[in-house]
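Form predicted alone, single chain, as structure tokens, below.
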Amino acid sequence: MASSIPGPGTPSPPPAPRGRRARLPATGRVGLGILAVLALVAAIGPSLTLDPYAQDLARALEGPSRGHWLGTDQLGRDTLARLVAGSRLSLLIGVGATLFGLVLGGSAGVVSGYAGGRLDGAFTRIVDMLLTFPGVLIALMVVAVAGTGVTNVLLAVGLRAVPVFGRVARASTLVARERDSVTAARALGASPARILVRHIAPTLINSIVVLAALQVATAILVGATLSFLGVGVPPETPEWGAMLNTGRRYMLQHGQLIVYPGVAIMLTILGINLFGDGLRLALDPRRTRGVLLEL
């Protein structure tokens, strides 16, 4: 009988498999890019550009020059200027209340998917009736109840992002909640709050993580929206919605002060958009499982 011991020439078998990386698709690198200069702009641009407050009315409505790259406005005051400033604000105003709706309507969808009963039936009637109203529209009547001001825009549209990671983290949690581990967990006389933080919460950062690139975008906009509509930030603050609002009186001789702001807005979101699918199709689990992701 052939001894099945390898011999001293016997090549030896090959390395089992590693774990493939999830590479994260061109239109998704373009789509970090855009956010990576975005974020550069708003860290240090301000520091590099004229004050965005400072009024100068006998240069109102100038056009491109040496001294004003991009114009100045009805004020006089630097177009370029207050778009780097208005980045800051936008993203303020995107990651805030993303996070805000993140953490409450997260959390809550957890603790509701995983309890279920009467909690999760009373969970689940009102997050559809709130999904049921226009993001727009609930953003609207927190402002109209609070008042105008950062703050209360940053308040109103992550209220709106609320039941939409509610539902999101409520389906994911009863699916963990049916997996072994977590049946051995509870077996075991585990917590609910160790099952919760230890088993099931990392179940959920994929389908959240994504979530939350496009929620982003869609807050960025829904708050550019409150400005341009005279419910958001106040008109002298620089933000890309409040100059959209501003610069639609004179859109017909100066075209420049609306498309400026339009164009960082669109720029913005498309950057964003790009990102998320991008992490979307890399962190997709029918395409990679366990993988770390590659950039």
Contents of the next structure:
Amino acid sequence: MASSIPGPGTPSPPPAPRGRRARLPATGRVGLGILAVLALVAAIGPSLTLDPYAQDLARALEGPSRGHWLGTDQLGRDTLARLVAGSRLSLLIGVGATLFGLVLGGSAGVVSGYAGGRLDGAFTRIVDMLLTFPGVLIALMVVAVAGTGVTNVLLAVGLRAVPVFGRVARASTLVARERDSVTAARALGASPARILVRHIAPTLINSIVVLAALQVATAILVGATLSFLGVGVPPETPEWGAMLNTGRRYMLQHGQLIVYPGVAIMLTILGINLFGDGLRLALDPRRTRGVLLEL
Amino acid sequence: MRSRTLVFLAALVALGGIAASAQAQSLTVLLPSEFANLDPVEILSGDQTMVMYHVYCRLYTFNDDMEPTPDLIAHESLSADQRTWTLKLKRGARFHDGTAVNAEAVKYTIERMRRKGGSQRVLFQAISEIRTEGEDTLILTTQKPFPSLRNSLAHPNAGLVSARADAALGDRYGVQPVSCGPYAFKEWTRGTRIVVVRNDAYHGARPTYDQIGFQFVPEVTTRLFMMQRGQADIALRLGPAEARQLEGAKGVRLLRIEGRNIFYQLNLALAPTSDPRVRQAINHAVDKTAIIQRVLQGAGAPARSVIESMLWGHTAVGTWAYDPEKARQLLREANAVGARVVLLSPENRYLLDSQVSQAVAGYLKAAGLTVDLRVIGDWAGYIDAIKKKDFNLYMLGWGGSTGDPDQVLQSIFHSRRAGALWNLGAYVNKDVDALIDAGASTFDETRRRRIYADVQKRIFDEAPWLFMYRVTSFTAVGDKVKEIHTLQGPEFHYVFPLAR
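Having seen the form predicted alone, I'd like the form predicted together with the partner chain now, please.
Every chain and every other molecule in the complex is listed next, the one we just looked at coming first.
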């Protein structure tokens, strides 16, 4: 997974002076570049490619040609179109599930950390328990109960992220709670809600943003894993994990079918991890005091 | 001194030989799908049947041409009115738990089957009375002449059950069965494998292997790899691509299996498939030839009737031509353009099943239907899903496992079974009922053929199925396997000597 060690060729920047704007390291910018291309493909790609569902058995399992740049799959569907459509779905699942986990886990963690006492004790136990399960297992259980489909996969993958965000949000809240500014606000009679929103939440942004960026990668992987196992999206859906699963059956005759979605997943995860790591370096309080990013 | 050394060496070599042959005495068979139990009351798949064939003994068994031949029968006679069978059993056969296999045990088995009421009860419904006379004579009376009785008794549905074990095990009987076949059940690791061991007290020829492991490997590529690496001795249901990989491989031979009739049963009790025009449209919408050529890579032939050529009495009624324009027009006439249909498909049960279902879904969409395709991976879960009857189409394969067309017709098309397995699509036609009953109650084979030709024509015209293809698959057999018998239609094998 993500590593905090900067890639080769990235000299560690000296501690930035107070107030200086953070800069994304070079590897982070490469990651951002990959993500930008991916986002562009997901946004406008599907309108430029063929129908990813249109089957033409007469042209099944063909190699690259002028009509089908990356060839066709076992039902004669355009591989490029399916790959491009899959980018949209992967990003949707990755970002959607992460947002779900962030909102639910983050708010629960902040409230728990701020309230302390029994509520916090119970919350910590639950989070600890959930974190002992492998993420894929939690997602599998959710899908087993709720059934398959894009929405359910999104929820299942999102639910997996809830304890991850909950734990980080709670830990940061415990620190922020002891700040002088919070004590002052409390002394002035500010309501807990106001303190949480105005004084505590802003201090969490750095850690949560970095975590979220890296969690998107995990979410995409878990989503693809579910589809690969055949419990994710419906079988005809152009999803990378599902494409990998189908391609595996034709591995011996037409190996390309597993190469394309495999490379797509790999590049996406690489991009997100590079970007997330860069973000972490840029936002590290030991290196910079800045909150705003200069990209 | 020297002779002693020689004796010692000879003994060593002999020991080594024994050790090596002991090694060679166990067999690993790769099955694509698992199943819920091994109870003869409810047999729901060919892979299940194959394991049961090794564990259960029956009064009759099938030879390689799928004709019933006596196994535990010493003598049989049929009364002049063709309604009373007197069956004299061979002496000395024992169940795996040591109890005697006698006329009483057969009576118990058939009554248990009828009492529990599984989907194959139709095989025994004609029997009106079962009597025993002494230890080893069984007298069966049927309401009418019942020509396929021997076929029914040869099917694993008539696998003999030890009454003592059945009483002791109760609900657990199906997962640790006790019968009198060449191999005795040893253990079942769910999701992994079933192990059976040689029954040393078997009444027939001594079974070849010490034990057989039936291992569940859903992935066809994994079955191929295991076969290539010598980790398995028999691998079922390989596709043409996998077969090509094994061609010319050392120590592996390929059996070409002309297998099941694959079709989608349509739901006649649920809109829009309750409308015959929609059913016709569905049959015209799907290009079976393209599916056979491209998805199955040639491993099949278009189905021409509800009874395929693995059974006598088969009549090639015809095929529904691929005509997308006509399909769209029929849907317009039926006011069913855009109507939603639920299509259920198994995965890894039949050759490339879920891929074929995706292709079918694509054709139905192209014809103007909205398709909700649901693929269910485990076979037991799939059976549960189809039993809910909220499908419009579901995929099924039928191999004629009794060798008599009566079983197919009774099970799938008689109104007696409407709404239950295997007539879940609720096909009801009183004229067809009468014809099926007539065919089941005469020994006159010419007459039966005529009746079945008529039945096949009538059913075909009503399009209660989306007719697909008869599938061809391959079984890889390692050279450790000396004797293997194949029942083509049901797609299963047995590895013990045929009864004489």
